[in-house]
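Given next, in structure tokens, is a single chain: the form predicted on its own.
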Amino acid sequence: MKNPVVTGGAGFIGSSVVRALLDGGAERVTVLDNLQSGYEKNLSDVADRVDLHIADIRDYDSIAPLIAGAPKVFHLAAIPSVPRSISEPVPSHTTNIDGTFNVLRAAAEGGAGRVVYAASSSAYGDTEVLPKTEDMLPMPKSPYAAQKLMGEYYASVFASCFGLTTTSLRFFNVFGPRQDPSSPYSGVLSLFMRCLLERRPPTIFGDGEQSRDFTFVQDVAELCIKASNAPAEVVSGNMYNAGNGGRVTLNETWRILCEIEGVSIEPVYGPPRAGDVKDSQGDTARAVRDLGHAPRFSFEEGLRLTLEWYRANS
């Protein structure tokens, strides 16, 4: 049997599933990225039982062979940013909607078993209704979040048209080791860890009580597992929230770094970004029900296993 694949498997939720398929049994996994912001690196500890093709999802033909056949595919590869997708919208789509048509083509004609797609949470909107339900009206503020939107759709589309077995999983905020601080369309979490580990004053745009249902990628990853899976009678098709179920605002989020860390800076507060929504919070109830989605991560655990990695590494 051929490997699992992982699209985006050199980046920073990709490297993750990675690791949690290889814990979980795998001997192998194949890895499709195109090093724009994955990195080797990040694969180092596991290089030997990783299969690294240098490859982007954009071109059917180099991808498709790699594909095909795979019992499991992972489909992480994006441009996951809603400043760039405003500042830079065409490759943003190109990646995140030709791109992933691409992929769902090359496993539905090649024979994959099945394809968890990450969607993301981007895709509600700024509605207030809190929290974020997956029967309620998608509202994308930004390129990206439609075409994650777009990404879903298909994901379901090649479910009931093609016979393709997948699962679509809104991803929220997700944090943790070897997200890259050095973008500046980075987390916000990797920039708030550069800043206190320099101990120099964060911006937060806007007033900073906007919040954010953040996740750590560990559980954010075994979730991955868990939706590939599940009984494909009960999750073909259909899409399931990837957060912890609560929410933190930024400025209670520098807060707590700061006493982890026993410092007291004062963030820089800069205008609004485009495209940003005020609150994220995503129900649970359908991911734990159909998937056993159980985080076994505080928000606080994650915080100092992140800032621990980002100590050591930075």
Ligand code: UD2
Second form
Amino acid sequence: MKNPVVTGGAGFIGSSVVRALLDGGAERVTVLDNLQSGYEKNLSDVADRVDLHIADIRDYDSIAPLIAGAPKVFHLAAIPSVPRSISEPVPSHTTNIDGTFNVLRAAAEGGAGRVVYAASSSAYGDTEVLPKTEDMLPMPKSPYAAQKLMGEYYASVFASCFGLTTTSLRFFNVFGPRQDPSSPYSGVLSLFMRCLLERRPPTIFGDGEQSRDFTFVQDVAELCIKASNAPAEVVSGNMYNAGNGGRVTLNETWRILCEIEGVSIEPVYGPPRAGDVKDSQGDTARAVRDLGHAPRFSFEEGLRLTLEWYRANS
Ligand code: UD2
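Return the structure block for the form predicted in complex with the named molecule; the form predicted on its own was the one displayed.
The complete assembly is shown below, putting the previous chain first.
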């Protein structure tokens, strides 16, 4: 029996999925990563149980033999970021759409057991109603959102046309240890944490009243494992919200962080970002029902754990 495969397994979320697999009893995990935004150091403490292949999902021939026969494939490799997909649309398109097609094709042709796909809450766009439920019409506002939605559609079609078991999880603004704050495209919480520890004001795009369903990475990783164990006849071809179910504004988030740290720093405000969704909150009822989703970390607990990680690792 081959080992489970995690594409993007050296990245922020992927490396947490690798750990969740090892904690759940996997002997070894195969990681595919081109190390564009992932790092070997993200796997350093589990390196003796990981087979890391430096491979790009845009190159079908290099990834197909690694995916063939895998009992489970967790497809997390992607070029994330809404603004990056606007400033660099070609690489994000080829990675997120062509790369996802390659992973699904390699899994189907290679007889892999099933694929869990990392979709994005950005697919919803601005809905009139919150929380967002899976049956709402998607209204992507950015190339990234459209690309991630296309991946979901492909995952579903690979289930219906090629008999591959697939499940898509729409991640909602995941945060936690190992999120890389070094790029302007980094997730907002990693940037906020770095500013906080360096006692600098963060830049908030817009008025800061936009809200997010921030979800702790360990909860998301555990949900990925649950999705991979759920009965295929229930979950195959489906998409589920992988959020925490709450919602907090950026202004409030910065205020909580300052309170935890015992400082008072006024943010700087900049122009709103193109493609930005105003409010995001996922209804988790369907994921709870079909996948046994049970987030364990409150927003504040997650913030505290993450802040401690940045303090220890910066
Ligand atoms: C989207 C998806 C998320 C995930 C992610 C991957 C939504 C609602 N969420 O996250 O699920 O797929 O893409 O990249 O679409 N911001 C600032 N200052 C900064 C950086 C960001 O104010 O220095 C704002 C930004 O304008 C946005 C919020 O913070 O309103 C979150 O931004 P982000 O880049 O962390 O994530 P987002 O929401 O684009």
